[in-house]
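One chain follows as structure tokens, the form predicted alone.
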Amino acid sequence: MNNIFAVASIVIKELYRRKDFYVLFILTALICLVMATVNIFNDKHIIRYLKEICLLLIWVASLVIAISTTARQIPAERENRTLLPLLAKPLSRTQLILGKFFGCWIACGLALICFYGFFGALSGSREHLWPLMNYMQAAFLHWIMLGVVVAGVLLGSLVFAAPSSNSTISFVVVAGILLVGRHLDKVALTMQEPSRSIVYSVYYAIPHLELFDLRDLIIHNWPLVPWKIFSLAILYALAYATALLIATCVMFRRKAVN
């Protein structure tokens, strides 16, 4: 465990570094700040409008961290020229892609963190209401979809031969499923065989992010999601990050590095 930490910390101290994530939180105040002077006709459920473009944001800006950040891991480990002398230390390569993963996944609930805290603050002062635990709810869970994200965006690091390629091709994945798989079994009653089985098998077979996304429940003061419920949704996106860092691990190993 501390090759794997020792690896993370790597990772995390790499970001923040980086000027990608200031850019990005900076732009999201700045835009959400601007749509916070609107007042249209005094309407008191404008607040309503402000938390769902500041929510988009934090959504779009996570995603864009946390594919980007784990894009780069392995290819820039290899460019670099210190892949093999990591490996050459006590470290073994599944330590070295689980040290990426806990890294990538960790700066991503930092990132959160401060998003989160913002949009609080922003919707606090003007709704005058602090549903904590909504909020937590909503951040962990964010939290945990974007462990399934990094996961995949990792495997992709190993198939795909360049980090813009492996983040167009998981940006397009994401979005597809976050926009269109909740609706892949109503297209599949209008098919006829052999493609509706194609198109159940590819809902059973993908993680289901949108189930993640509690966005409206702030948006619209809803109550708390029963724990049972929230529960099973965390075992349900750690079992997929579990088995795409298995396939990755596996690969890993089957893979030469120099």
Given for the second form:
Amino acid sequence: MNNIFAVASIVIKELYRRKDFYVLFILTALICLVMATVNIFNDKHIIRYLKEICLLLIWVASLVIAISTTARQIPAERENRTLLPLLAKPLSRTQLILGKFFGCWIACGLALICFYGFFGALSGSREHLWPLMNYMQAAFLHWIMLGVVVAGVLLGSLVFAAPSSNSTISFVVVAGILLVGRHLDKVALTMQEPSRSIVYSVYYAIPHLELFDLRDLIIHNWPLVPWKIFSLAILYALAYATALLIATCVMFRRKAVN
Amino acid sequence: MARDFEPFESAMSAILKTEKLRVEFSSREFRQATKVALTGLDLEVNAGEIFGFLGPNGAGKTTTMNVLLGFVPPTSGAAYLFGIDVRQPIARQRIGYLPELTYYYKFLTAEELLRFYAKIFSLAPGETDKRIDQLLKLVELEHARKRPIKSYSKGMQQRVGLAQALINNPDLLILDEPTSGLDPLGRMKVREIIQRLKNEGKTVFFSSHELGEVETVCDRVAIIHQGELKAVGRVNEITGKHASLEKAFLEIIGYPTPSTP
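Having seen the form predicted alone, can you show the form predicted together with its partner chain?
To see the whole picture, the full complex is given below, headed by that same chain.
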């Protein structure tokens, strides 16, 4: 565990010493603050649009941070040759992968705390409502979802050597899952065999990241998600993240490092 | 066949050993032949000696080091560090490694980098602080310990690399072309550090193209060419009747040397 957290601490340090997070946070804050000055229908109490824009920006920014941070980890270690002195120490390849995973995931969690803190302050100042449990539930499921994304991108970084190609492909896949994933079963119904079976297989194989999206519940001030469903969603994400991490470890153990 | 010279000291125990080490790289290109990087390499490095590993580019020096460090699995044969198979991470507990031309984490300072590597060796906090102070003094980077590595010159980066290789006070140091790309002053400093490590009783296994440097600091050398061990022995034995190690090296690898007037 000591080695895993040593590697993770370097990833976290990298995130807060790079400009990516600050740029995205300032950009999100600026857009939201500008939007907050607009009075829709001259009614100061209409803030639904503001919450929607802010949460959308938070989702986009968090995915950018998760994918770009994770995608460069192993390729940058290879390119700068820091992988060599690292693996020459009593650190196993599995520990390295787990360290990178936890580092990226915790870094994403820290970024989410800042983003949701800003969102809570902004919406609370306009709405005078503080549904903290709802925010915490949304932020936590969001973070759990990012765990699946981080594990997937880590696997991708072993397949695609260049961070840019890995980032691009990961963005396309994650956006595809979020936007189209939930409709694949309906699409399959309109198809002939064997396409129908293929699309159905894809529908059941992909992690349904949209299940972790509680934006609508926050925007419309709906009640909390039942804790049983909340727990099942966490287990669902953990199963996918574990499977992806096992695949990454197996692949990395077989890879020659030179 | 390798030319065998006298063993350095028969009483010394081998802490680095390879047995009939063979490494093949299969080509990703269609119908391309498999590349043989090492062919049955037998090598022994004894405790306390400085061992130079020589060979032209592409001879198999870095591949040998990669096998020793567990980066590349051998196709056949075996390699041991302190009698432990190199495929086990524990074999690397007592070694330090400096790769050729490494660009360490730019966002860290030298002190943070060393602290990170110390954590991997599970050094106690007090011991870590002491060790970092000693090493930064040894590599003459005390003044720059709080500066990010991205602001370091190439020589400074190489010295911080040497410091990370020494963080666990290793018994065996594996250095891959430690003076590559350094100016004469940088080379001299690295050479001084190697010499100092020798005086402390450390074993150093290093590859280099600087034959003059090898002649100065090494107890024994091995010459490898096209994956095959061509010669191994003490520097003066290898040099033999030749005027310099360079001339002997060229003859051993089969390069026609110009006759001296």
